[in-house]
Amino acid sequence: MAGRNTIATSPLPAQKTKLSDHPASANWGDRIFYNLVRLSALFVIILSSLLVIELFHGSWEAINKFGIGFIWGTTWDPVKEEFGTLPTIIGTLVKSLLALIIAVPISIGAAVYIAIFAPKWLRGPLSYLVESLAAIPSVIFGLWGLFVLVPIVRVIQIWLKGHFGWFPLFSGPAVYGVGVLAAGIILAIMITPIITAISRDIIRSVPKSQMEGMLALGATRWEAIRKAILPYCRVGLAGAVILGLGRALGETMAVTMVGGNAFALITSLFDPVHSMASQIASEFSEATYSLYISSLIYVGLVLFGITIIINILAQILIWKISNGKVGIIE
């Protein structure tokens, strides 16, 4: 009997499909939805481009006169028409970093308590309170900081200078209450509800099996949170911190009211500080000639550039934390 010739067949390799490979022409609903989301993405790009173009147009006179040296210039003299913005750059970054140092541990701790430890009857009111604090206007925080926080900070400054005056950060020439420390604390209070609310939702989205598995293996609740919950949602927590940092960088009124508004390089936490946003807000109405206005818009352009750089660094950080698994849906 003649032998049968058998042909070995192997399954075809699975092809990777992308969302963009499916045309939006399947039906009218898909087509409309596809075009709407594409227009939304284009709108964001166009809006950002128009913003950059307008900033460049408004600051072009200052760019032509001062060039890139405007960034490290330390003189701001409208009378002599000399402008530089290094002190405000440093003030903006220092107060924002101080706010993060204070706010992040408190925010993550509060989020863990609300999401895991708080009883059900308390979880709702606490969540509502946190979200309400995030919605309070910055001018309200500024008034509270000026009349309540600044006197308290003045007492803290006197104590710190009396006991740790040998340390450069606490060696300010005078104790005013207003300054870098007050600005950092008020910003920490303002960004804490934002980071807490987002972190709470992220922690609550972690599957219960993550924590239950650790507890079943004999871990304590703290060990389960530290080794299972927080690592699982570390990317989302990093994103919440970045959103808080963005709020701190661009905050205007509260910092204007408690920062001291002194244009000088800061050397201690007691020095008055003038951030970039507060400088624009406090001086724009007083700008009486075109170069002055252009220089203030140039400050806004530099602030926009700093924000973009920080966001790019944050995306790189998130990408590394997630091992490159963020933003690759195909």
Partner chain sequence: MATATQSKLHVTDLHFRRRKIADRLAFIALSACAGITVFMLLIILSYIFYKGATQIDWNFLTALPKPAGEPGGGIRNALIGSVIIVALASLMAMPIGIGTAIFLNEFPSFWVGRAIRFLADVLTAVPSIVVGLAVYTLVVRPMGSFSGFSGSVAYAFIMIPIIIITAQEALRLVPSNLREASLALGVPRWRTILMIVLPVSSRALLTGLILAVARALGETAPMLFTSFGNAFGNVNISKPTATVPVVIYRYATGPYDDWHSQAWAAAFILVGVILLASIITRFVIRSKFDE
Contents of the next structure:
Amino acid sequence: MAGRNTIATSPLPAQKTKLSDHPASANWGDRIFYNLVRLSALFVIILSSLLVIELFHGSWEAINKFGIGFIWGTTWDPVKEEFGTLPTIIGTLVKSLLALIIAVPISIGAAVYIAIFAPKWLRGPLSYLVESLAAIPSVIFGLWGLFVLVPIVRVIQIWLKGHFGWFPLFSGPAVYGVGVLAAGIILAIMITPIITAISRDIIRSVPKSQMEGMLALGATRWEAIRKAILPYCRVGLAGAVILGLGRALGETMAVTMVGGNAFALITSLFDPVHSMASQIASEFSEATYSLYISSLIYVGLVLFGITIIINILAQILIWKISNGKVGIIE
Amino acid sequence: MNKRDDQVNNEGTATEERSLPHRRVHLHSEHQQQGEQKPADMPISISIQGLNAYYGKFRAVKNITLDIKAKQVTSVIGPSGCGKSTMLRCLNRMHEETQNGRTDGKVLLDDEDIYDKRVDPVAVRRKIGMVFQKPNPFPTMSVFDNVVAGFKLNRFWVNKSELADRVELALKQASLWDEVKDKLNQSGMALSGGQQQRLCIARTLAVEPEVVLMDEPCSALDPVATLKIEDLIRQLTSKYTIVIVTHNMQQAARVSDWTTFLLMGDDRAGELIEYGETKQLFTNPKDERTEAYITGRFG
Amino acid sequence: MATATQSKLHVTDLHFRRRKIADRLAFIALSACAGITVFMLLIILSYIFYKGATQIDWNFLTALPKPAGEPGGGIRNALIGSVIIVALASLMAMPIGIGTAIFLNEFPSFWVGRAIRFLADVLTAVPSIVVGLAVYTLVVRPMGSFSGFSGSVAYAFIMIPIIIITAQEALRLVPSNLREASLALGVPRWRTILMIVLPVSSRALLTGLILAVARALGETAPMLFTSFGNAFGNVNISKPTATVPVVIYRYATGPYDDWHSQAWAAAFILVGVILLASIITRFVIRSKFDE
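Show the form predicted together with its partner chain, please, the one above being the form predicted on its own.
Every component of the complex follows; first up is the chain already shown.
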């Protein structure tokens, strides 16, 4: 500041201050500031590494004892101190896939409606409502699921079992209500807003000329959507779906509350079986010795690995189509 | 069965109707040679009557009345923002696809109002195709599939050889066949910009429209590709009515038989200033604003 | 109508009608999809309102929980616990998150920037229960007990990537000519950022922070292994501390009807606060689709 004043008032500014009087190295403020923000960025890297390191650290005992075979082990016996997690992996996958089967058509349909059909005045409110659904915490879905959804599912189960009990998927015990079906439905409700919001952004990123090109050939709007828009952004939509899958896999509270918590290989849609997250959440407080805790953390590590791989895949797909213009967080 | 009969009938009547004006155009050219020019007698393809186009409350195009002659090239010129493209998009009801776009007034295609409540915009666009400013081939489709994208929609069932014939015909009409006949299974995006635009023209022709609207079709192309498209437009005029929006006056003079000059009025709405034969409009404009524009004094 | 056979525009052939019907059906189905999504939200919200709003009174907000099985009592400890833990988490997450966003946006270096942004994107996707486990071995074990502090660390983990992503977006929207104008006046970069860039984007930054807080407030799973819970009026964050979402979980899965209705009441408060936050952010910064 002082330097500028001198320049402004002095008749012979060039002789008063030289550029070399202010070498870049003397700019302490910038250097300190730069290093501070760089430090915080470094902190993010450290935190991410810590996350991974601590998971390995916490599960080390179980990793040593069971090795990679933990993943396909089918026994979970705290009394005999023998642990393996294949049934929960399968339980997680089945619940998540069921959720996808329900949620994907609805989400992409809703996204198409919001992006293309909805009148302009409705778009904002509609997007906002969908995003509000995403803001509701998992435990609230669990609460609602437990007291509202589960009784309904129980009625459906009894009916299905009565009429289609010969069908393997419907052969399980029908009295509980809690179980794979209830968990799948609640997960579907939870991931619908996520898939919808991202798909909407992706569909809107399709150049208008694609839709118009189809319409100008005498296509109906639905034909233009099906033949021009959806094929154009299929990669991004796949990314959105996979992101929803990633969310479903790691979802804990709602699944713990309505999924039924039994360690068993899944046999029907009505089975109350654990998913990985629900097993950790429900057994952690009962884990009385370190190998037990370590095994639960090992389950967490496997869950972490699966969700990270799935999410990186989704990110790549979404980046590819939108050049990073689509955010998960709005 | 019934449906196929229908189609044959449709096609039958269509060709009949097409051949009739064709003969009259022929007559007209004879007249021209004899110096007995009677433009008023020429058959009219699209008759625009009191057309207004709006974006929400803003009126972009104001009270346009204009007859577009069949089997002729009509160009629409004017400074940017004067509503040329908007007017063009009103002619096959694409304007209503834009946010808040609406129109009033009449647009008659062979005496039928395309804005009649009972008329389906989809049916309109089958008869009045459109080529856009930037080439927009469908990237997930091959060249072949691009060409028949619209055609296939109109058929319940098509056999392979009919499809192949259709593709060849359309690509030949678009003067693209020789360049792409070995690349039919490649993506449309693999072609050059000019080829892509001709692919889009072929795609439009494959639907067998009567009118082809072109919205600055060369603005994204280099001069050589532009020249090819202009040649193509001249060739197509034997079979199709063409309306072309262009910001390039030389292009309008080169390709069109008739020229329409639009200008933004005081309320920023585009108005029709002058309409006439291209030769007359460019050499002897009736309105001084037209003269000012074509001599480059504004715009 | 009578002219239909000659008309070109009144197409009536069977195939065309089929296409129009398909178009109509698709439109109805797509609207229904959007309708279902909104309907689910409304049905869940109205149920929470119906079950929860009636349970709330002054006593519920200010009293401590009664021993298990005894009716009555409130959630004062959980409310205070949630506020303290989230506030502490914000204090940890905000400087790191905004600092990182400044680093990414104001000192761009392509690969480092991209790598960190990628990490942030991946971090948002880490299941919160996994964060809880990591914080358990990182903080709870060395400290020897569950604690509110460890809960704050877990929340900070969850908030940091959200703050980074929203803050980076906020900074990106600051027109670069503002920065250039300031730099051209000879103002050093750090002062330009602190005095020009941050104030201009302050509302968007605040939005991101509120989003992150709202997200943390509802997170339950990591608290099971960190702050754990506490039935007494504890405000010492080195000890197990109650939070609202954990109380909802415990009460909902517990055996007593009174607990269930208290869970609904707590849910009403939690959802109310979160939706309020989202309404505030919406009117602080309007959604980008409103234009």
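Residue numbers count along the first chain shown, from 1. Everything numeric in this text was worked out from a predicted model, so none of it was measured. What we label the rigid core is the largest C-alpha set whose atoms superpose within 1.5 Å from one form to the other.
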Does residue 35 show a Cα shift reaching 2 Å between the two forms after rigid-core superposition? yes
For residue 55, state whether the C-alpha moves by 2 Å or more between the two forms after rigid core superposition. yes
